[in-house]
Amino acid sequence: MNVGIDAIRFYSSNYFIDLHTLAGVRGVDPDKYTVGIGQEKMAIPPPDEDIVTMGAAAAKPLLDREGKDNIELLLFATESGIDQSKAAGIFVHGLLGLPARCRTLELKEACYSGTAALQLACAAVARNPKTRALVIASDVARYELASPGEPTQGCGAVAMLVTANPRILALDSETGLFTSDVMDFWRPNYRDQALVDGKYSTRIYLQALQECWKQYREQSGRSFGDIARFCYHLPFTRIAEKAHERLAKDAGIALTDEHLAQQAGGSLGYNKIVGNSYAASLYVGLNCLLDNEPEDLSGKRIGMFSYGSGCVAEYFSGVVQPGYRERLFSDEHRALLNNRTELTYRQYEDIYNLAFPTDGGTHMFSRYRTGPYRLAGVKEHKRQYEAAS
């Protein structure tokens, strides 16, 4: 029996800032962003959008099509938590009207938690194949203004329905795993912005990739040539190119620019114009590949590397199922990205500096363009969510 992804959908904010605009204000060559890290735009969530509204927005059309019966597990992966006790997924559970018979948990380990949620969901479904699991990864990447990490900011959410006999991607059982206690990226409870040692983090990312790939290869007996397409965690898209070059070199393969674009380039397009979405970013890349790859990938194996700073990493793979294209939300994804509102630098900075109220009073938030749900305000320290229309 196969277990894996039966449906997948992604969502991001309706607002963005072009990195050419940011480069002009920061007084740097735009190529530093567009070539150096491979980013073009970054999505900016308005004040009435957060990880809950984005996660629910990603999941709603999926559930409208697939129904809510037999969903007995909701796993919400994020490093942008909104409460130290209550799982963000419980807010989503209520907004989506999921069955009361449902385990709902929040998972955290930097950008790796989306993969942890997916693997745990597969294990739960394998135990009881009559049930389904909903995995949501949703995050807002936030760094200090004018810091090296600023141009990698972004936001987004991905929802995945995990079932037996999936119709998009059947996951293989073999995995490579890696954990090491390092301080390449972290965000203490008293900070809104993450701290990162960028060069060190890139080095650890590549080290983790090599170790995970080695284990995966030993467990599966597969080689570089057995993987048709490669997806990588994307704090910025240039790192995927470095990662793929490293794997090819270790495999003794002379990698041309054409091969690099074909094997790993298909997953990068959405991230270039959305930015980092932490736990969701690998799966935003997977969405991009499935939506836009001209070749029919049915029966082909996709390799995926998930990395979470701190750090935990995993290499795993899955086989694309026949008829997968009929299951995608490609047109909706393209429409979302093509119809966003561009912000000026001043608008971006004003949104950035708008602090969330912490006095326990009643605060109602202005209405912006959001998905089907919005954060209406806060009252007595309680977030108030509502339908957007």
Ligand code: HMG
The other form holds:
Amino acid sequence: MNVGIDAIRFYSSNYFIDLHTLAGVRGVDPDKYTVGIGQEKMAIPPPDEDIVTMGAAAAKPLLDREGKDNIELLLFATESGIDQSKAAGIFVHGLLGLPARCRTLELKEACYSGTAALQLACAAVARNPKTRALVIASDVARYELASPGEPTQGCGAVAMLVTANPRILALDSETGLFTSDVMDFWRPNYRDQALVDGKYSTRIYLQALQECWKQYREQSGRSFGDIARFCYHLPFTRIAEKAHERLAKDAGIALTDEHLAQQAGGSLGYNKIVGNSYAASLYVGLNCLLDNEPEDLSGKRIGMFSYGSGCVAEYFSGVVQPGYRERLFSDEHRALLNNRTELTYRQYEDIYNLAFPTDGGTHMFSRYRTGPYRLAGVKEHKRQYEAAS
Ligand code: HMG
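Alongside the form predicted on its own that was just displayed, please also present the structure of the form predicted in complex with the ligand.
First the chain shown before, then all remaining chains and molecules of the complex.
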């Protein structure tokens, strides 16, 4: 019996800043951002949007179409947690009206947690194939203003329905795994911006990839040529090209620009204009590939590399299922990305500097453009969510 992704939906903020604007203010050659790191725009969440509203916005259209019956597991993957105790997924569970008979929890291991959630959901569904699991990965990437990480911020969420006999991607059981105690990127509980040793983090990312890939090949008996399309965790898109060049070199393959674009380029478009969405990022890339690849990928194998700083990494794969295109939300994704509002630098900085109220009083937030839900405010330290219209 196959297990995997039966439906997948992406959501991001309705606001962005163009990296040409940021480059102008920072006195940086825009090519450094657009060519050097491969990013063009970054999504900025307004004050009434957070990981819960984004996650619920990603999941709602899935559930409206697929129903809520038999969803006995909701895994919420994030590293932008809003509470040290309560799982963010419980807010989403309430907003979406999911059945009370449901295990709901939050998972954390930097950007890897989305993949941890997906693999755990597959295991749970394999144990009881009559049930379904909802996996939500949702994050806001935030670095200090004017730091090297600043142009790699972003935000977004992906919701995936995991079932037996999935109609989009059946996951293979073989994986390559890697854990190592490194301090390449971290965020102590008292900070709301990540700390990062940027260049070190990219080196570790590539080392982890090679280790996972080696194991994956040994476990599966597959090689570079058995993978039709490659998706990589995308903190910024240029890293995927470097990662792919590394795998090709290890396989003794001379990679042309055309091959690079065909094999690994299809997943980059959304991330270039959304930015890093941490736990969701790999799956934003997968969504982009499935939505926009001109060739029918039915029966083809997609390889995926997940990396979470700290670090844990995994190489795994799945086979695209016939008819998958009818299950996608491609038009909705394109409409979302084409209808966003551009922020000026001043607006971006004002939003960035808004401090979340911590005094226990009642604070209601201004209404911005959001998805179907918004963070209305906070009262007695309790977040208040509501339908947006
Ligand atoms: P930087 O200081 O901007 O680096 O930081 P740089 O000066 O080396 O420039 C970057 C690239 O732009 C270089 O290319 C330059 O040559 C090029 P490379 O040598 O790398 O091939 N460049 C130009 N290209 C064209 N025209 C120009 C020009 N000028 C320079 N005029 C860094 C870059 C990525 C380190 C920084 O943005 C950063 O710290 N980002 C955050 C950390 C990060 O994303 N790390 C990635 C791996 S870790 C990871 O993926 C996990 C993560 O998602 C978190 C999680 O797991 O939760 C981050």
